[in-house]
Amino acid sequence: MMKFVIVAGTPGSGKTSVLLHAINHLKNKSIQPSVAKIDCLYTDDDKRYAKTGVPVLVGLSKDMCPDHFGIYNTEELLDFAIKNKSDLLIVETAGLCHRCSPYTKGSLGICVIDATSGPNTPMKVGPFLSTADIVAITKGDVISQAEREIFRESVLEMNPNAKIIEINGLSGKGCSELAEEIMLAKAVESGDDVLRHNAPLAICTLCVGETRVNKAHHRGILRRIDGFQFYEGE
């Protein structure tokens, strides 16, 4: 059993920078984490993590949704941390699909979101925000106090139970508070965990490689522009 932390968020929100500061705080408390970085096509963030002295595993999902890829490989990620004799595993996922929530019920779910992305962003990003335990709001220092308050209220509207931490990925402000929350996380049994939220409804022929755009070539659960949903196929 070990602590299991899953971090998702909007691209460019500063997930890695925030975690680097938090990891330094954890190490100062004699907590030894392992990190798994899940991305799509390329990342060099493993080099940044390596500078903290923590074991790092990179997974590139390529044609697969990064959240699905991470979920599918959860057992291997936990085994990686166990082999390193780590106290906790931190999984940072690209989180590009706004219909996915990578968090499991046994994990600590952290959503990192950029305050400069606009006040409506919390309503656009779906369950990776609405099912998170902690929402870390970054880049609040470059917008006005009024804009920060509006953004915060938008987050609470989508996830009223979340603990909000305002964080600066450059200076590290707020990252010690995030580290404290990580230290309070419960340990999880790797074989008994389940997702907090179902994955997107289904796959369609576009998902499995069909490139033709005519409706006649597509099967699966489909939705028209007017919102009408139907199933086409066997």
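Residue numbers count along the first chain shown, from 1. Rigid core (definition): largest C-alpha set, two forms, superposition within 1.5 Å. As the structure is a computational prediction, the values presented were derived from the model and not from experiment. What changes on going to the form predicted together with the partner chain:
- In the core-superposed comparison between the two forms, G53 has its Cα shifted by less than 2 Å.
- Core-superposed comparison between the two forms: the C-alpha position of V208 differs by no less than 2 Å.
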Second form
Amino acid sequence: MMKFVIVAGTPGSGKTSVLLHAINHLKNKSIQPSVAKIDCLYTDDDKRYAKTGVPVLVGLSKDMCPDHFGIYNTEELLDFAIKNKSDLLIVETAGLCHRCSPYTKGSLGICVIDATSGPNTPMKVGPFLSTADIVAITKGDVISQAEREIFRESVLEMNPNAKIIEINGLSGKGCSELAEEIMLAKAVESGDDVLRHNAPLAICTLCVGETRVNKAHHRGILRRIDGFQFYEGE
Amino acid sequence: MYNFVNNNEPITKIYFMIESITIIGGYGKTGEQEPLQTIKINKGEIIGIVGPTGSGKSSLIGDIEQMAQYDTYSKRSILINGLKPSYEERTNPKKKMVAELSQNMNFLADMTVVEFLKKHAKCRGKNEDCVNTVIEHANRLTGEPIHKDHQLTILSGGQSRALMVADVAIISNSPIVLIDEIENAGIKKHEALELLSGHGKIILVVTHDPVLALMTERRIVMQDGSMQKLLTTTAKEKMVSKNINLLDRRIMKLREMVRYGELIEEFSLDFDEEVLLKKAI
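What would the structure be for the form predicted together with the partner chain, rather than the form predicted alone?
So here's everything in the complex, that chain up top.
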């Protein structure tokens, strides 16, 4: 049994910075998480994570959508955490089009969103915001309080059930609250987990609405976490 | 004084129950414990925060705004009426006790003045009718009139600041108001401070300006990220305050002359109070 946390967010919103602070809080509470960083073409965030002393796995999705790639490889990600004797896996996924929701029903879904992106952004992005359990709003310190409050309200309009945490990736403010929420996450069994929301159209079975996690359920142009890319189907 | 509370939300009752805030000291930039470990500020007080650039004034304001609970750089914590505020009180804007006027001079939101104010009024659980009052008050603080259909992003620094002041005073109308370097805003600072300081409010003003610093009752001196000491404005300082206020008014007058393209060919450095009074009025 493994606690499974999926973190999604717009590029540059501060996902890694926020998680680094949260991981330090978790470690202070004697929790040893494993981290998987899913990116598209390049990342050096693994070095940043490695500094906190947690095991890090990097997955580069290349031609595949990073969210789809993460979902497809869920089992390997969980195995990595098990192998490292963690009881918590944090997956940070790059996401590109924001039309996906990478969160599974069994995971804790955290959306990181940048308050400077404007009060209409929550309306523009898709299920990765509206189906999240927690919405972490970053960079609130560079806008006025009034704008910050309006942004928060826009988020709540799109996801009335979200728990909102105003968070600062530089100072770490709010990250202890995020860590508390992560500790409350439920444990999942990987095999039968399903997505909260189907992915938009593209070129694999996920793109046509398959929500089951793992290899047995997928066809199309797929890329495994070890870098092997192939077509599976008729 | 100004009091624009016109809603019956139960939350306004909480506003007027604030008796004090307490700042529990943490650590400075060098990792050493702050010399000042507890500061209690009572309702109705205006407190100054002074210190050189980079001394941690804005961070202190930030800690109070967020009601830090050992979770910021400084590891300070903030108590309301001697108690730890709840998570809701810290984050829900409808329950928020702190209004902040930061150094951020520009708006990033792509909407008109009236749309913005209406949205903010809704967030704070206020009636939309207050929007016109906000614009009226903002226009008393700035020389260039703000129109309700202006795009927020095209407002000048002075207009943005004036609108932020009026928004904080009327829409946010919280019992604790934090002000960061209002003197740099290019607006009328006395009027702005008067508008912001309602009955019983706790005001904290970050300032380098002796006029504002001496208007406060006590001031926290910051250095290297730490609260070093707490000064109480002395009787002598209050006398000085009167004089520099007069001087300040003269400078303001000169500023208006510069603005309107007039020549300044006469200015006397006469500090005699009688003379200053005559010239100022």
